[in-house]
Amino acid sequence: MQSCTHLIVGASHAGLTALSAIRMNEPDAAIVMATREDHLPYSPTVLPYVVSGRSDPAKVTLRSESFFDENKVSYLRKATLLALDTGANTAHFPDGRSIRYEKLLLATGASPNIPPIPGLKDVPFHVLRTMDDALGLKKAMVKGKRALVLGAGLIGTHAAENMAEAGMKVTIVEARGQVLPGYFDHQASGIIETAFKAHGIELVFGRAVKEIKSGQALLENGDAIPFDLLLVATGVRPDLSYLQGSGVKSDGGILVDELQRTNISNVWAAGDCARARLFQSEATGIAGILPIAVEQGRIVGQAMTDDAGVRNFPGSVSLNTYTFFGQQAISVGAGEAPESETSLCVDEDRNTYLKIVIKDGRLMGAAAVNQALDPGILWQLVLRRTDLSEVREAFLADPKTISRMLMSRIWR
């Protein structure tokens, strides 16, 4: 049997970065990474430029073979993790291998979430997940005419811009009223819907797919959608099987602490999987978002090597940035809040939208449509609780450049 110092389940951005910071305190234990897929680590945001061509797959690796060679980690693909026994510290996997470890990282992410729709499972559809994934999208698109894209979060929305790129007749049935309809408000998610109507996409909302047949979806309301290229979009969620008989507690998600570290002692969770404390509510969630899990998984390889200078969590802020057909939309921290001040500039004739959430001087939340903005400082911004009160009406009027101001002014 295998064994290692730290056992590391997922290679990618959580995965990596927990990796980067054990190396940094631990030069020389025995480490071992183990992905589901049998690729190189990538980041999974680039799966829809490599459906439309844009990214080459061999170009888009986050990491070298070389890499894991000069670090002495030994790389695992091909290996979804089947089940754990954390008394025995034992992990196993469907080949009949198993590993013992001293400490595990579980950065699993998540996979597509296939809503029970009658007739679903009869046909062959398409979900975005995995590089795999991509690739055969890709090669389902040079033959299909018509597609069917269930779901318009930004899997469903990325996609359908490359199919209707691609030539395709496109339609997306939204069982909510709008696109991106977790990111955005009506009147933001009116101006990308625009854009998307006039490069011929069908937008269908608030019918939810009663029924797949072979070439057509069947609406609640009867009607009928021919496609012959058919797109599952409808969310992710944690596969968590593997956690069967392991002790590790969870609810739709990995539980953990402010150091990520889940009920059993030598045992953490980041990323995807993982259902952390969430910093604008006293509730816990799932990011979903790839800076969340960068910080998540350098917590938990400082946690794994005792380092001095670990900090706790802060909590999840969402962070987005959405590009279609040229344009650009962002939204960070919280769309509304209790007992907010809500700053809202729309011009409909510049297909501009611009939406700032303060309250108690503080951000809450941002949310723009072709504004030129810097998500990531006003992001920090809000992990930092920075008082903007005497700048407040300088920022409403331009917050690129004073969020930048007062960044130059703290960061760290």
Partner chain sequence: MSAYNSLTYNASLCVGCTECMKACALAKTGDATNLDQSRIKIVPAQEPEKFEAAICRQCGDAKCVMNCPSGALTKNGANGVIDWNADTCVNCLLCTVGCVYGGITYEASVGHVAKCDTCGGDPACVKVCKSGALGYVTTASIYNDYGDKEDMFVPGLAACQGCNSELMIRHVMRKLGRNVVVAAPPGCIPGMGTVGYNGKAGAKIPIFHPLLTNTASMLSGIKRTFERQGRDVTALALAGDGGTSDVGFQSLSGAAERGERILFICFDNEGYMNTGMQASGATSFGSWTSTTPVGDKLHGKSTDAKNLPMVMMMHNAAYVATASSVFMEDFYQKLDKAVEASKHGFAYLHLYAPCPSGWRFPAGLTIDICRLMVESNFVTLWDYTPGGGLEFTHPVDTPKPLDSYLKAIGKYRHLANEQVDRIKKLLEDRLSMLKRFQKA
Second form
Amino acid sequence: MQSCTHLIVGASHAGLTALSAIRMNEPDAAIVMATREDHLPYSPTVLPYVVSGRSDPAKVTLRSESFFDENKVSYLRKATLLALDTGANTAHFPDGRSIRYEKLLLATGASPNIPPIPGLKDVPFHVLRTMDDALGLKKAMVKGKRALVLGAGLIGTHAAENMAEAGMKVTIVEARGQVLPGYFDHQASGIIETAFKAHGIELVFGRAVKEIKSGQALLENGDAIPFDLLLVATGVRPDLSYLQGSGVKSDGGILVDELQRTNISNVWAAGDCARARLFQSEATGIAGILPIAVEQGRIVGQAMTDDAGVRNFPGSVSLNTYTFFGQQAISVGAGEAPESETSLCVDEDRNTYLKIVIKDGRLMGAAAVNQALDPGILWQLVLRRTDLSEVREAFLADPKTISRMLMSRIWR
Amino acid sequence: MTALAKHKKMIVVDGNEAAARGVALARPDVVAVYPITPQSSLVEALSAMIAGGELDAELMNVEGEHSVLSALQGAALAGARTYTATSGPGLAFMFEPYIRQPGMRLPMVMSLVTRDTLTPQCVWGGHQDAMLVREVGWIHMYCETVQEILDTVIMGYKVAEHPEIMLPVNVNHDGNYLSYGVTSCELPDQALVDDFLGPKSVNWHVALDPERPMGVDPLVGNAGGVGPSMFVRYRKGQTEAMAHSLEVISEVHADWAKRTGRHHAPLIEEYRLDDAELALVTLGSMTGAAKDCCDMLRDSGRKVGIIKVKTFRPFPALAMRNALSKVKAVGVVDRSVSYGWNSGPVYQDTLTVIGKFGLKLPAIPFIAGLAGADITVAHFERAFDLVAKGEAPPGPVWLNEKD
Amino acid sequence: MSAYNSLTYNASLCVGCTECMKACALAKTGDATNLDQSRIKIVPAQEPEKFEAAICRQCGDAKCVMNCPSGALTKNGANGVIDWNADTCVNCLLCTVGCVYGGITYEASVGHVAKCDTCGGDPACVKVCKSGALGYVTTASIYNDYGDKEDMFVPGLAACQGCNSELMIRHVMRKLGRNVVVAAPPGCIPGMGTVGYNGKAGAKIPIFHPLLTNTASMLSGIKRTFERQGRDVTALALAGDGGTSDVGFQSLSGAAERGERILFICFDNEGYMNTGMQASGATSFGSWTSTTPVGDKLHGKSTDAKNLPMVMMMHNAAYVATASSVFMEDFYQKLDKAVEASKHGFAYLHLYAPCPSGWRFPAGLTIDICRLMVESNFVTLWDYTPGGGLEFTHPVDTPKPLDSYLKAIGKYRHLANEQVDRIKKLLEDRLSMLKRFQKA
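Write the structure block of the form predicted in complex with the partner chain for the protein whose form predicted on its own appears above.
And the full complex, kicking off with our chain again.
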């Protein structure tokens, strides 16, 4: 049986960041990285750009073959984790392959959530989570044909834009009342929706699909939307079937402590499969965003190598950047909070939007459309709970300049 | 002439040049010099030999005796056989590295051209300089004749570099009488000396060499760190080597005699002692006049003899006991003063031997020859007369007090 | 792993002239007025007339790179710059989430992110900065050249916290390597445990305690013997100022006069700091030490320091230089020259080594004090060769106030105005004397 010191399952941002941290601390430890993919590592975030043709699939790999050679890492492709024996410290993969580890990182990511819509299983439909999905979707896009997108989250909106740009007639159906619910408020989403409509994309809100039948989606209100291409983009969730019988606790995501360790002492989890603490709430949750996967991956890499410098994960903060039809939207932290003050600045002529939420003199969140901000600095201001009372007015008037000043003064 | 005599090369030299010739035959690698009366002509002779290519050695003209010995310690740590010579104030200035040399177990030969110490100002012979450093851990051998200087310098290397000894040797010859006294002298053959000394190995035990890296002379001692035991171990080893050197000195002298036909008593020379009733203990060049006096008194029927101390450090207690046990009274002629005992140092050591071995004989202290004063046959005759009386005076007898 | 040159910003010097932003905008867009497009952003600080800056730090562990889903951002292994690739960038802006410094930002006018690329190692902003706030530190090559070389001392030498001498002996020995014999006369350097050889303490090279008095002469004997054996071994002294300027001076002078092939490095901490901060001949005027105390009758050291490097210059040594650990490039160049000179003559390096324990300043400020010492002209960095004369290697034309140096150090706390005036006069006289030796 193959054995190693560190087994990393998953080859996206969390796994790769952990890998670098491990290698930094332990130049010679045996490391195996296993991925379900038959590709070199890539980011799911880049897939819409593969679909649009902006990105060459051959050029989006995050690590080259030689990287693994140089770092003495055994990179296993097509190695979907099937089962875990935490008693024997052994992970089981297809074709009878098993690997014994001393320490294990589960960074297995998430898979598309397929809603239980009658008839959906019986028709061909697309999802967009893997490179193969992206290449399949790209190939299926045909100018002039009708595309239906279920879900107006980041994947759905990105893909809809891609398909519209490819000349398809696109409709998005979203059960909730706006695009990007949970990321942006109704007003900010309005700017985005305007752009979508201007590009001929039809938006259907507040309607669930009741059934898929004869090349049409039947809505609750009886409307029927015909399609040639169907993309299901109703969110993702981790596929944790491999945990069965392992003793690793999960609740929709793998439960971890402040150093991303599971209830099994030599098993860690990070990224889209981990349910970790949230910064602005007592609850836990799956962040599902790339910067948090990177944060967690680094913590795990340090924790797995007993790095004395490791610091607790402060908790996920919502962080989003979204570009659409040449425009940009970002959000950091909470869009609203009880007993907070909200400053809103909307310029319809210039198509800009800026919202800042402050509570007790501390930044809770900020969101902007077509307004340059440094989200990394704002994230730090949230995490550090920096007292803004002295610069409050100036900050609200020019958050970019004032946040840079604060950065240079405080953590330069 | 005998067959042996045919090969003899005779030279006419003073004691300083004899020392220089002996040194050259021992082939030192590094010679460091700083001139001082009455040593100067010695280092001048060596410098001339190096300048002329007669001696292949590195000549270091350094800025003082302190650096002379320091440079030679460095050289020895890098593997060099070394030599220098000094006198009186020069030795005093050299004292700091001098006391360190035996602790580092660095073998070398240094000529002490003995000189009385300041003050009063003087530039003449006397043993006070050498006696001041008698407890430092160097081997001290005193020469009587120019020939003995030449031979002892060579033998000194054999003693110093003996693997069971590894200690520095002072070959002492008296300023003025021996340094400038010219006599004929036999110069050994280079091949003989090469064979006698054998290959040199100076720093096998402690070295400063990138090919054998080590830390030399780290802090040792007190109650911390490695504890007192390490320091005791070093000191004890040094003491044992000193004690053992008496045996080695004797072997080396015997070997030299076998090869050259010249016998020098290694530790104590007994002169006309076997049936003697009285004896004088002497050190260095005064022995010549003492022997003349002895011969003269013998001619008149008096049973007198001479006990010459050659190796003064370590002190050859057994040999001294053997000599003293042959006579009924003894006098000791010192060329220096031990202020603590108000007598000479050799006298003190003689008393120690008498006491240690339970001998019963009176011992009279004499002090003579300070700052180049003559010690004549007449002085020795007076000394014998006083010894014959057998009464120890309250203080030493200053033989030159009225000169 | 490599180190890289880097851009530095000293907020206390910045006057907010924005010349750097204009230069950047010009270099990157061809239009100096397009300040929005400058990759360095100077912003007003909270305090009036003060400024802050946002600029890419070219992080070693760059979050922008880790956050990039398309591989468009990469750390350039050759120069350390975070390279941005326009072809593969997908404009997702996740890099701007990763950067906590505002170093990579979305530029609306060009429709993509932009960041500092150090202008290929010759940053336009630094060249126009008149206040000295911006710098381009080019000492990385030293780390790259020497970082992988073996440290010839074991870890955990027992030097005081903040000890400049320990830092510098490690630098020296990394460069010199193993073919060397090291003399460490009594003082801080052996006191910190360098003389030993057992893998846990001391050094990995032949090293010894000479006497405080005879460092140069012992090395002379060692070097002569190796020369006689036909071996090229460096004879090196790592000595304190006491052993160099006081009791060790005679042997030093003799060895220099003889032109012994020795490299003698003096670590000048102005006194006997290993044994309780007693004054030496190198202690500066006015200094409190335990033997030049401060009271009603005595007010610190009453005489000026013996200026050893000048004295060694008068010996016509093959090479003489002064150096400081804040100017490492300068120091390494001098060390190179000194090693070379020591093959044919006596080489003397005088290293200024402020001592937090003995001088009474916080251990964390050692390097700052080193810098201030040079920048206030309290000491002067120069080197000298008999043929080439004296050259100032770091001339300070507009020195920082001497008071800022004296006030930073506890041993000068008691100084009266007259004493400060005397020091000022001394420094002026010394500088003008040195200038007379300057090469034409």
